[in-house]
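A lone chain, given as structure tokens: the form predicted on its own.
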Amino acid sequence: MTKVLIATDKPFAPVAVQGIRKVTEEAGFELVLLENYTSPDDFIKAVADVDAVIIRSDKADKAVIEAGKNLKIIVRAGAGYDNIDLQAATEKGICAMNTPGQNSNAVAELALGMMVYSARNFYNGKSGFELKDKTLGIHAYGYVGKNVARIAKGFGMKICAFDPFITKEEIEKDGVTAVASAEELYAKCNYISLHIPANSQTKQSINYALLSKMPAPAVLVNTARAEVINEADLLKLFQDRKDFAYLSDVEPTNKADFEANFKGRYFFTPKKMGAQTEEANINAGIAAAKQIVNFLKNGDRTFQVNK
């Protein structure tokens, strides 16, 4: 029997499970469930006979892709796909997925979420500001870019975008200015939400001469990949500008540094939390179980990522 591994050292949320379980034995097959696992080498053993694997934030690396002997398939649940080998994957002949949009709303939310918690000044008691009539510059319009742009329009904030991959007329359909460079971006910004992936082009660049184009005051939002930033320039921008904020989905490895030095400025979420809602559990997971059942049945390769 064709066999599906849900891998997850954060699990799903029950309900998910349920629904994903429903769609996979539907089309005949088993499901297996490894969760809250401690150390890699039990995803290693558990992917020893399975056909298809989905994982959340779990790294399903070339020992992984190499213990898979009968492997086919793998599907990230959720946008990001860095911590798939694509390259082990792609010389396996195994297909790599993820699930885009399914969890679009749920980051979205978490970024605006933090926009106000900083505004307001973590909640301290002492007097903050609206974002109304703030600007809002959006780096890269995908899925949660759009439905940044969304909720923030409920928010009275003015709102740019760049995508380079996304046409002047597509934002702008939204009721967004598009602009035609990261550099343009950040100099007509007050905000920036970043929404950019983690590749070869992309790690690193969210450097000191990007952000101190921004106008002050001046807040970036990172609800993307730790790897997009310089984290040097990140802390020589706060210490030249003390009108700097930074609100992230992941702690910057230098964390201690801005504990220490600049208190009020900053806010981590103490574990990535974007997809953690549990509308966004089942949207995600069940897509994936369905891209699986497609694959596997049909031959159907729409979010192949490994092409």
Second form
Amino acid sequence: MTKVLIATDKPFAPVAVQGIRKVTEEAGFELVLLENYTSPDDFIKAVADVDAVIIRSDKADKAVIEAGKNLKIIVRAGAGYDNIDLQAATEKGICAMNTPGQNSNAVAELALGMMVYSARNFYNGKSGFELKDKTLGIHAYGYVGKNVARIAKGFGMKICAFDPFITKEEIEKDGVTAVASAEELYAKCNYISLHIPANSQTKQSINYALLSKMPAPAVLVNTARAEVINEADLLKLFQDRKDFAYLSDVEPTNKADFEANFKGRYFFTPKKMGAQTEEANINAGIAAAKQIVNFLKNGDRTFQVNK
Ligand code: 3PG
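Follow the form predicted on its own with the form predicted in complex with 3-phosphoglyceric acid (3PG), if you could.
So here's everything in the complex, that chain up top.
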């Protein structure tokens, strides 16, 4: 029987797993669950005899891909697929997909939620400030960036965006000002919300030169990936500028430095929480299951990322 594995070290909400089960079992497939696993070896063992796998930020590296002797498709239930070794998948003829857009509202709500939380001094009883009329720069205007713009408009923020892959018209039809470069975006905005993927061009690209252009008070909001930040540069900037704050969905590797020296100027989630809502889990999980069924039954390769 065709087997579909869900391998999630950070599990989906139970209601999402029920939905995935329904889609896969109605297709005549068997669903296998590996949740809360702690060692990559558990994933390697579980993938050995399955045809398809659904993951989140779980690492589908070369070892996992080579262990999947029957594996035909890997679907990352979410947007970023930097956790899949695409070359290894391609070499083995395995189709890799993501589920773009399915969890984007959840991530956008967290970005704005962290902004309110810090603007109100983490609800510590002291007077804070409002987001209304503050400038927000959205760095990359994909599904998450668009949702951030929609919600930020409700707060009355002034919104700019930079995305080299999206036309000015497409951005401006949402009432957002399109700017011509990342430098211009950072120079204009007190808040920057990052929505770039982690790849060879973007890793470490958020550096001192860019961040130091931000007017005071500056707040960097990262619901993208830790790897896109040059952490040494960020720490240097924290030392040089007392007005700078950093809000991140996932702790930086140098968290201890922030804790020791910059209390009150940062907030980090201990685990990546942006997409951790029932709605996002249901949307992304069921989309992944449907994509697997369509691929295995009909050869549908929509959303393939290793073409
Ligand atoms: C994504 O790329 O879709 C988000 O970062 C969510 O990741 P998660 O599924 O691990 O929560």
